[in-house]
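Here's a solo chain for you in structure tokens, the form predicted alone.
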Amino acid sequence: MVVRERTTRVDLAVELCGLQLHTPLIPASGTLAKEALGEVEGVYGAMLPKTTTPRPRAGNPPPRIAETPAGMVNSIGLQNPGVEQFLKDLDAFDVGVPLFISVAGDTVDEFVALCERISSDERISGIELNLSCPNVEHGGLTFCAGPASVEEVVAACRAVVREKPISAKLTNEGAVENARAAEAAGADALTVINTVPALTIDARARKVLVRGGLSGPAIKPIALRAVYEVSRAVNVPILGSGGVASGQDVAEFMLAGATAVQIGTTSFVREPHTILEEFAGFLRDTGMSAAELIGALR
């Protein structure tokens, strides 16, 4: 996507994983519903819907979400329709530009019955795996729990996913070791980093309040950090996520090392077309394609 910022030139196009992408922006999964899409057309390069599942969720009991000063704590519990429902729906995401499905599974084979299901869909360009769900075969422990966890999910999928892209989604624990475990097993992306461990309480309740994952400006430092770390690693492209609030974030995380850059939290205070706008004065100022921004720093 080529934008015209009074008489220059701005190049907005990356390519991840053999997929020309309009712009290096992406909805981070579950921040963007189907009834917003008509707000941000030309926006986002990929589409991401929220996490499917196996089975329908109903989603943890509220309270879900707690504001912090600088983010936002969650504990939705992955709520969604559950696998076939979602794929019925899923032409309302079918916008015109690469759409990639995000997956969460308790076990191994949950998370290969659902790369089996929706990898035959022509409609569906990647697939991004969710490796912070509770893997209930050891423990509960999430996917990220280790190296040897994330490569035995990653190379199950993989068997089963021929022709299209794998990311895998990791925390920021442990993230430069698995990440190297992902790709040893065959992940063509990494998506860098999920939300952060907090808590929130209500002190006059004296209880917890939400005992989730940390998102917004609050782990952006981290976040970079992560994809920095990451980005030297290895040899497959990074999908930053964590704290975007800005133009200037976007080009911070692929100076970092990331080839598209995710929107989440921001994208409910924040218009995502102001981003863009940002971002590509950003390019203006400096004279930089978006592909040339990628992992240049000095």
Second form
Amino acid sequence: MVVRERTTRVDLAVELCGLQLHTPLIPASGTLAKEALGEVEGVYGAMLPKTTTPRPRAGNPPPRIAETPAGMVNSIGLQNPGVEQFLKDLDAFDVGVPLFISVAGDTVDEFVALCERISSDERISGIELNLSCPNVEHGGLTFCAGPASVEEVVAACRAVVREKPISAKLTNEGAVENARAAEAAGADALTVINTVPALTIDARARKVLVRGGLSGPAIKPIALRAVYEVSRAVNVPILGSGGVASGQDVAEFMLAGATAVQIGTTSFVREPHTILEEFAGFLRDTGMSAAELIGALR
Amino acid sequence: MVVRERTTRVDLAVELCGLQLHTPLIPASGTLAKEALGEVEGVYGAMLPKTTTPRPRAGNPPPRIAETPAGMVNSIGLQNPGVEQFLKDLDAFDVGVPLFISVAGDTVDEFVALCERISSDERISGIELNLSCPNVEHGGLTFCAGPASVEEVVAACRAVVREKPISAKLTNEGAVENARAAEAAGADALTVINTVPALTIDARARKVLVRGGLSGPAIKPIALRAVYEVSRAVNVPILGSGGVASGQDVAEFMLAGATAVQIGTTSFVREPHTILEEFAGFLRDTGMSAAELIGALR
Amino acid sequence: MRFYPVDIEERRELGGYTLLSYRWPDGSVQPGQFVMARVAGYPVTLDPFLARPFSFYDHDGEVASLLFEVRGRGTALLDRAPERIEVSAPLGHGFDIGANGTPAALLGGGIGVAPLKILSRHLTARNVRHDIFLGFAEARFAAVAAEFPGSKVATVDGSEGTRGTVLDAVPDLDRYGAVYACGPNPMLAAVKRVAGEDSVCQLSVEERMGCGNGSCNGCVVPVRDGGYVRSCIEGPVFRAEVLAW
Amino acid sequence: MRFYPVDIEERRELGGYTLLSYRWPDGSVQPGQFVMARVAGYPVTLDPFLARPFSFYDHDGEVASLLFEVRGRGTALLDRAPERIEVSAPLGHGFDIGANGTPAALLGGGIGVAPLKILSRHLTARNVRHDIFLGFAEARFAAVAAEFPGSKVATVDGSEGTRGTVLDAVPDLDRYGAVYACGPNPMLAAVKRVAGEDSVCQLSVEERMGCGNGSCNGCVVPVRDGGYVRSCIEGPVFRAEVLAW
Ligand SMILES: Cc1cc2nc3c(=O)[nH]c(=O)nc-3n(C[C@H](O)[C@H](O)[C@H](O)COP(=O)(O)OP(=O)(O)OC[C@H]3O[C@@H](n4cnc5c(N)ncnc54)[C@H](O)[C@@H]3O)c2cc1C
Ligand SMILES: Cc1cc2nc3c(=O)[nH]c(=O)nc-3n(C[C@H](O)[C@H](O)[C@H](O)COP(=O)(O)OP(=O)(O)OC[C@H]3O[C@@H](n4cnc5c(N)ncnc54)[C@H](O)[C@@H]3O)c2cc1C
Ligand SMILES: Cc1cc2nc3c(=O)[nH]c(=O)nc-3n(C[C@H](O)[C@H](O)[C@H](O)COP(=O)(O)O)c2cc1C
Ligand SMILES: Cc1cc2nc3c(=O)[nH]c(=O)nc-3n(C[C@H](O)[C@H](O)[C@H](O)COP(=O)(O)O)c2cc1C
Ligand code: FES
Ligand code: FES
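Counterpart to the form predicted alone, namely the form predicted together with the partner chain:
Then the entire complex follows, led off by the chain already shown.
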């Protein structure tokens, strides 16, 4: 996207795994409903709906969210209608930009089955593997718990997805090791990071409120560190995620090494369009294009 | 400490490794200077100065700190005058409550030498092992990088410290595994958690600003989760640390399983006395004593 | 989510609550719809980070008002906001006042009174006979009942009106053809149990909200057909029989 | 750290800066000492989380004033604070104006002008002859020079006074027996190089601060004897020769 501001042309485009993105912004999986798509027209360089699973999932009982300092903890529990219904509803997200799909399974076979099911769908440009869900074959540890498990699921998915890019979405814990494993197993990109395990307690009620994942600006410096370290450890492009709240944050993630940047929790309180405008303003002020910013720390 | 509020007596005392603490609050290591001791009179149930090392350390060049959403990142680099000078200056912290000393070495032998050096000092009631410093024998990974390394250093220190309690201070990453290892190696307590690895970037200057550890309210839900999980995995008492900013936060950490709670970054912006008052107010409202609160989730 | 800065026109105390009004020249607000509101920040405030949901207390096509109780950080800051706040609205599905039975009973529990003002005005405009019942914890809050002439009040401590919950103020809920209720979820579940089988019973639920626009799946309620639906999009008003309470 | 709420007495623009004054009835403020300031929060604001250091611009025993430049979130919020802010003060070691040589040169770079007002007043009270030199990026800021009668000005763009930095406005710095300087660290390093060998040269350094009371070790400067010292406790004013710049 070339935004004309004052008299300077700003070049927001980036290339991600051979796909042209007119802006480096992508919605973080699970944070943009189809009902809200009208609000983000033109903002995102690629689309990415909420993670889908082989069968419908009801998700966790409420309360599912709690606010924390500069962030929130959620335990949605991957509520989704299952991949078949998901594909029926998918047209809403097919808005003329590359469409990534986030998938999660309870086992390696489920991941593979999902990849097979969707990889022939022409609307879909790429796949994001949500590796932070519990691996039922390994006692409930997540697929991100160690490099061996990351390597296994990425390699298995790679074997059935030959034409489309795969991004492995990693948690902060073990990000660098897991990134190397995912790259070795054939991932075309890495999404860094998912939410950080966290807990909230209602002290008056003496109850656990929400045990889930922390997101929002609070985790930005953690995510930025992970992106920075991972980008030094691998050669594949990185999709940064975690606490991005402003155009300057987008620039920071790209400088740290991200090729594209996901907007999650902040979209609940700010219009993503504003973030894109701020980012365009940053590029105008610095005279750089988005693509030039990637990893361009001095 | 029994604070008389309205007509209700509030019992703030807790027992930690056989030591009587008149309040469950302890300063987090590295966040309370002797120049500021006057501001915290009577607040803390135990004292804990900044980590000391075998030799003087100049620390890292500035900038060493950067603010982040609801937190800060620091890379002080363990600036300290070395254990000999440290012990000469220690009287300032000997204020009539149990005195813990935080130690860090570059090698297991350095940890052991420090423990030997200080364990006969009568002013000192206990030792906190700062395990998040780089282990030069293992290529710069921290002592917290894995349970084997935690076990090694704790066991070695335990062997030379027979009379005084040792708390192993753990990072968030791998907290549960490392907690089990520390307990098995003879730790009397665990401090959970240290700062979370993080990074800040100055986008305009295109420079890394501070690569260090994130602290403050931003990490509270992360620390609370770690305390909760660790307290379910071990039987030794836990010193909670991470983002505590109010009396209600103190209650949350104790409910999650902490016996004592450390106040770090927040002491830069709030008087710890206020936090203690809020906590006393919480106890008065709920009719519980501090000791009863420990792990008392319903 | 898009937020609009609005200038505060008036702020006053009403019972233990705050009534805050601001210009909102948009004719389309339905009773039971809500706003996400927050103080204006720099450029977005991080403290608190999320906006908070509030029912429209009233809206005359030009000025909107919210009635709220100060509970925590979000409401405390809104209560003190100097000149302007930021709102996103109108959100959600409100009460269906189209083809419902008469007479109607409007039940409010505590701050659940909020959406009943605009609801009552709309019902009156349609000549729907309705009675209003309000339950409060203490007399201090019950003062808001003065804004609902003819309403019957219950207080838990008995200091004002009937002693008990709002249901204790309604002797014969099952004779109403339509029931509209807003309040804490346990109260709504009780209303559902007591309402007449043939009455059209609509409940405005209260769940924590992250986004208010359907994106986070945080605000769900369990439904009869299994699973959960989002109260910010499919609700916050639901037909009682839809909910698995 | 203990903060005290203070009521804003006056706020006005001065050049491109904001002058903010509040009652501070404490006679012990020394030139070069500073305050940690933040907006008042609920019960402590998380946004921004840390307080910000500002030099005392002036203090007459009853009213203190700060002069600041809006740079980011902290100063933007202070600039708009409705009625009160919170401060912790007086902090640090200020200028030693006891046994120094004459005449004195006072050098301010940009917002580094701030502590020179109170310093100049104290020097005048002691009958110490002194000249004031101020450097600014643009003419807009240079307007503050009106508060320093007789001062010489330099602007980087040459729009006001000498073109160049503050050092370009001082033809003969080495003839002064005492030099007092405040500004960006690179300017201070330049002053140190240029100041006469026999003059007593004192520099007020600017480092990011976490706590302001010596606890965090965040605000250090490198010193001649090796290692670092805290600018909030041992400084912010240092004898030039102490610094390893
Ligand atoms: C659709 C809808 C409409 C609402 N309309 C109104 C209204 O008109 N007036 C009004 O005063 N309130 C209304 N509420 C409730 C209001 O959103 C909460 O009181 C508010 O979010 C509290 O924010 P806080 O920051 O002050 O409190 P917090 O600090 O967030 O919480 C303080 C206390 O309130 C509880 N709480 C917070 N949020 C919720 C929630 N969403 N549901 C239940 N308990 C909660 C917490 O458990 C805590 O005990 C409505 C809620 C919904 C979902
Ligand atoms: C002892 C001392 C006295 C000071 N006195 C004054 C004064 O009288 N008037 C005044 O306007 N300012 C003064 N400053 C500087 C002032 O503290 C910063 O401008 C302020 O902290 C900026 O906060 P912010 O939130 O607005 O900006 P931020 O959002 O924190 O930062 C905005 C920009 O300012 C830079 N910055 C922030 N803090 C510092 C810092 N401490 N040092 C250098 N650069 C920084 C950042 O790199 C960034 O580019 C003083 C600083 C010190 C250490
Ligand atoms: C409410 C909510 C739901 C989420 N759902 C998913 C999901 O379904 N799949 C996924 O991979 N990540 C999910 N995430 C994680 C986000 O995609 C993102 O990685 C994380 O929130 C960090 O980014 P943020 O701080 O910008 O939100 C969810 C996050 C939130 C807050
Ligand atoms: C400026 C600063 C210096 C610190 N120095 C040390 C240290 O020397 N030793 C140590 O074990 N932890 C150190 N820490 C970590 C704290 O003790 C504490 O575990 C961490 O900051 C989390 O708690 P908080 O969020 O309450 O600050 C330091 C933290 C900060 C912010
Ligand atoms: S509040 Fe986010 S889906 Fe309803
Ligand atoms: S600001 Fe913390 S030691 Fe100086």
